[in-house]
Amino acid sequence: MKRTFMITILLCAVLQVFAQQKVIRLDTKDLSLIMTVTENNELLFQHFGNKITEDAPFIKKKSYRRADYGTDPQMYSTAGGRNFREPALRITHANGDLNTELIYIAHQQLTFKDKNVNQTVVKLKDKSNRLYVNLIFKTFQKENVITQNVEIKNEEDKEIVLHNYYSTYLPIKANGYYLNSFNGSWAREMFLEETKLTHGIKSIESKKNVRTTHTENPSFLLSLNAPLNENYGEVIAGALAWSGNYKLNFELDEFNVLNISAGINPYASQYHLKPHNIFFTPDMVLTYSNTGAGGASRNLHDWARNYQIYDPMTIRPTLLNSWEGAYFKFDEKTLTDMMDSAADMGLEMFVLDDGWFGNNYPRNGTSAGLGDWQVNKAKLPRGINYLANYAVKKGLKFGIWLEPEMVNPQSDIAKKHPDWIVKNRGGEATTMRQQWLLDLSNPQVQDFVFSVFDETMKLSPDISYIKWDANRHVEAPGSTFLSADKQSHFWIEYVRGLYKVYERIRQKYPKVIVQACSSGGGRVEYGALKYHQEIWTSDNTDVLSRVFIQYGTNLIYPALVSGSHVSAVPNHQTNLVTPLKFRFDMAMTGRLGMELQPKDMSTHDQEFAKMAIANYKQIRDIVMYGDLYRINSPYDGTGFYSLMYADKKKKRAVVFGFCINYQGRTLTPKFRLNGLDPNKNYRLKELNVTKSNFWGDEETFSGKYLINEGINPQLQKVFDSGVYSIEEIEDGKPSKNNEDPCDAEGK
């Protein structure tokens, strides 16, 4: 009887503990992120991966970790208590306390009007201080994406100092971890490399604040248990939506738990948060796939097109950009002749690049005029409106280049406002690319940068595109606007200032297309894409370089935003000579453009360009909005690069294949077209040729054949390439006429 009584008491005690514990789950169609609240009100991480609908096992789940080895995996780790790993949050409190221990208070879950999006707010409080932290999660059901950011509120008597303030913390448990991240430099951005993580911390970071994605990118693909595979295996992918300094940490601890923390880089950026103020971190975007890198990419692409990229449904027009065709040496006739050629070839826009402004300090090179945004009267006596009107009369849209965040020392604006320049306090401003950087933490500078955009748009009602460049990063930082004790705020306030300008621009000019160009690939991230329709992936237009640059870019960012141009040969960056067809076929895998002097093209090449541009318009909607299936990676050693875009209903697709190494007489590719429907029949037609180099001009195949056996085009010589349009056949006829669904107005 006594034993039964004791068992009953123990059982009641256990049930009471279970009753006190809570499970907080975030679910999408196929994904779950699960947290639990312990009897001590600790918020612990439990699961991120395939969807799990059971709660009870997570309540009963036993921890074998000894207390002196540190806390169980926290959902948002802090400096203090028993946490010995890199903290997501580190604070010096108003009373000097260095410890922060967060406990659970409550959580709220709601569904937006868009039933596809749910929000969960988990409210936490420090045990000893009046510090409040809200973890804010949004789940995107169909896209299998979860975003997280954090609100930090100071209710203490005096200001507190934030040292670490990451957007997310994710402890992952697997048998092995293979980190795929991106590296490079100017003209070789987004090169992929894989690292098997060992114990300790691997960090990806930028301290440049502008051009912050040139050498690294705030994104990753983490393959669990085995190296990254396109179609198989578990993959976690993440990307930070922030246009300044960032840091992503991957810390493998003694328990073989990989602790991922990501957000604003704490480097030289301690932030003084006043009482009753809130600090907001940027969004970290996360997804999970059990179908390899391909599934993770498609999740991110769908989310980006549906929720992050500015104005996603406006078609990105084909264009001719003046830069490599004219550089700074042009007059009106140079430009109008280029417009004539662009219209003749079927392009839809002409973009006037650098060199159109400056009078006291004419912009005839990179050393002068930047910041003086008046039309250069010597070059363009009839102004921008004349050129824009000329373009419109030729059936083209008109775009123009700006670099509003920087100035040359040799400019009127730099001499008038030396207090606007970023420089070491008490020191001299440093030049890079013969430029100075304006201090966007200063509201007066924000007004100036907005006015540059605004006044440029007023030059002509026919301007519909702005190429926004930013050609240097931050060095020797310092702000004359910020007080001496707030200099560490500069890194954050610069980006906030930039976003304030963007907001004003988008409020006044919601329809203008604005490309994010920062020496090419310096702003390839989702923070900028909230305001931009597209990015310039690299200043390197060499087609072989672009194989790797665009492959890496499109692992995270969709083709919808990827500007990709056909340029002259020998290429101006690499001196490589490649066939025009190879250059066009590659440029068609993104937003097609041209960057050369058309008058230097032969009649034959101009006729080919006209054909290729017309073909691109037939398949553009699939490239922009279709699902990406990578068939061969340029890194896999086969010497081939191939990819396919398929529409959501798998009725239409387009395949691109490239030979990037000599194959000899014996080797041909085998492109298995995973992503089609095995129960459909398809017609395949080769584009950008007068006569097909494949089996015939048009061939029909079952989906099962194309998926399991694939196609074997004769791509054996280096720089051989092929583009293949695929359509479902219903009752012996293609299911849809291939016509560009968007007219010249981009509607």
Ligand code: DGJ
Second form
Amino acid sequence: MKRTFMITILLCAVLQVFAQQKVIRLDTKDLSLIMTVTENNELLFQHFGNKITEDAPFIKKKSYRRADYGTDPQMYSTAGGRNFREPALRITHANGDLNTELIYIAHQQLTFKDKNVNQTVVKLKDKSNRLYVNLIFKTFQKENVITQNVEIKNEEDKEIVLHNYYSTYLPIKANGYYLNSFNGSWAREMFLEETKLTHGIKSIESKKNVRTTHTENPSFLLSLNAPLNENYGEVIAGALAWSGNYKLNFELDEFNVLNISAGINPYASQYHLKPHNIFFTPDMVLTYSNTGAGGASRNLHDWARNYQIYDPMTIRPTLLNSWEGAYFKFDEKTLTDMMDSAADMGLEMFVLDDGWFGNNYPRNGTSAGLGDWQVNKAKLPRGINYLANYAVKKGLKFGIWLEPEMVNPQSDIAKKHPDWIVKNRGGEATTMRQQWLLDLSNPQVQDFVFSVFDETMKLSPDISYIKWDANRHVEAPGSTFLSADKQSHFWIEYVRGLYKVYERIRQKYPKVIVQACSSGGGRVEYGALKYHQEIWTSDNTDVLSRVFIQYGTNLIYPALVSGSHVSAVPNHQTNLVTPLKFRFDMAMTGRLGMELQPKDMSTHDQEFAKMAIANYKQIRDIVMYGDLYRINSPYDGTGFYSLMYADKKKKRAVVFGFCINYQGRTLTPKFRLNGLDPNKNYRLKELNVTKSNFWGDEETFSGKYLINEGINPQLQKVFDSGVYSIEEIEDGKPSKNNEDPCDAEGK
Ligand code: DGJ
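Form predicted in complex with the named molecule, following the form predicted on its own:
To see the whole picture, the full complex is given below, headed by that same chain.
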């Protein structure tokens, strides 16, 4: 009797396989994300990867999955019902119900004006409660990118509590999963780590809310079936566009399905959603490549430059930043001398860093003055306008440093507004770098932060660039502004407050270049990049560290945004002494700048700098807007780091090669230049040398040769490096269409 009962239960479980009745497909040029609606109106995930055009098999497909082991892979998984995995959505409903089971109501698809972007909204409703969820997908055809965000609408009688509210959920099936993610800390950000996922959950997260990307980054490259390869294999890559706490979960279950949920970190962030209100999650950006990491990076870079990064077409100027050259110790003359040298070397902007403000509490170090944004009269008696004018007369743009979200306890502003400081309720605020964080959930603080930017811009009409720093994260969270029962909203309201300020700034100052600095490497994510032209990639300017930091950063974020500076030796962070050429060659793989005291440079070094800066101006459009082809990873054990940027028409390219380990004099590199056109001919020219020792300098090669055989410059000693410009040749002359796209646009 007992046995028959068990068999009946088993049969019921197996038979609970639903027939699919409808297919919803999101297609890009090469990819499909396919979901189905079952006859019971469940929305199931079916496929994300190479394009599949037919619907029929997805209608017929059966999963054979036993329902009592958990539901079939949902498109947006919820807590309750038969889901036992980390839910994308977890809610306590108005009546105390802990279950949410979403059913399909309808979906709409529309195409945006530029025809490249389609939007699909899938409308879902909870089976028992008046809770509505819209899954919103945008597909970017050419870029092969899909973004997802979610709207959660409460139509219940009372407030509901959101516990988990991730932006995306993706249950993937492969034979093995190799997660490539980033780790580090201040001054060693974005180090790549590959983990073969085993059963259970691996999460990437931040609970710091500010400077969230020092230790981990809200992005990943997931290689399917085999370890990550640059040119081969299937890779799913993702990045969250959110400047606060995040969590990305990779849960490998008993079906060997990898359930990915990603979005705002639920940590201490229960959100009370009032009736008739909607909660919007940030965008999760996803792509898939069957040409390894290279294809995935190029998709993300294209999408970011076309749709996310602020003001992508403005060429980011080369610059001299005052920080490592002068720190807090300067007067007018120090700065104008630096500007003279910057102009002489051919740089295009001077940025005055920390230390220019505070009078009652002068900012002569990290302990005082932060928050008092009045020009320090002792150091700069003629004010900012005098300096900015001086720069402009020298043919330079002028930029200035701000850290508007923070204050020193030793400042007029901190003494005037103790209620603006983030601190645990009833407790003392903790200091970090001797500073406190302002509570951006408070609209008064938002007004103040906006006014800091606005008033600084008013100091001179010649300010073209703001370096927006943020040198601490959240500790002992708490807001005086938010009520006791809304303290868990703090993390989200802080970021929303920050975005409100960014919006106001962008309305009033659409052209000014704003760098997301955040202690270097602290806000490297696509939420911040919607408002910023660039990031300060790391406070570590040491070139060997930068090889790893920039390699990691540019796996997800394009070189257009990564500030990369030549600094003095011994390096201030690592003590390492490296050749100036190596430092320039490496800095030229991003947005080139300098950060040192030019008067400490020899005439010879200044001449070299002049040459390298002039060369950079010739190739930077390819670095900023071209396709990135990585040749040697600094992790691959060859001792080389090498990469190539090629313009979209494959007419021009620039190759960088670095020897980072002793080669034993017997080994030479073989840089195969994937990404060129096999049917074109190219002329190669070595840059940043007065005389090249590479036999291929000024030689013409077929694309086939460069792709299949590659180049073998002599880079044998540690810190040997080379930069090679490559240009299409037609009838022995440079091709007619090789003009710089930036010149063509008058930039
Ligand atoms: C941290 C930044 O990343 C540095 O570049 C510099 O601006 C300092 N802060 C100034 O305090």
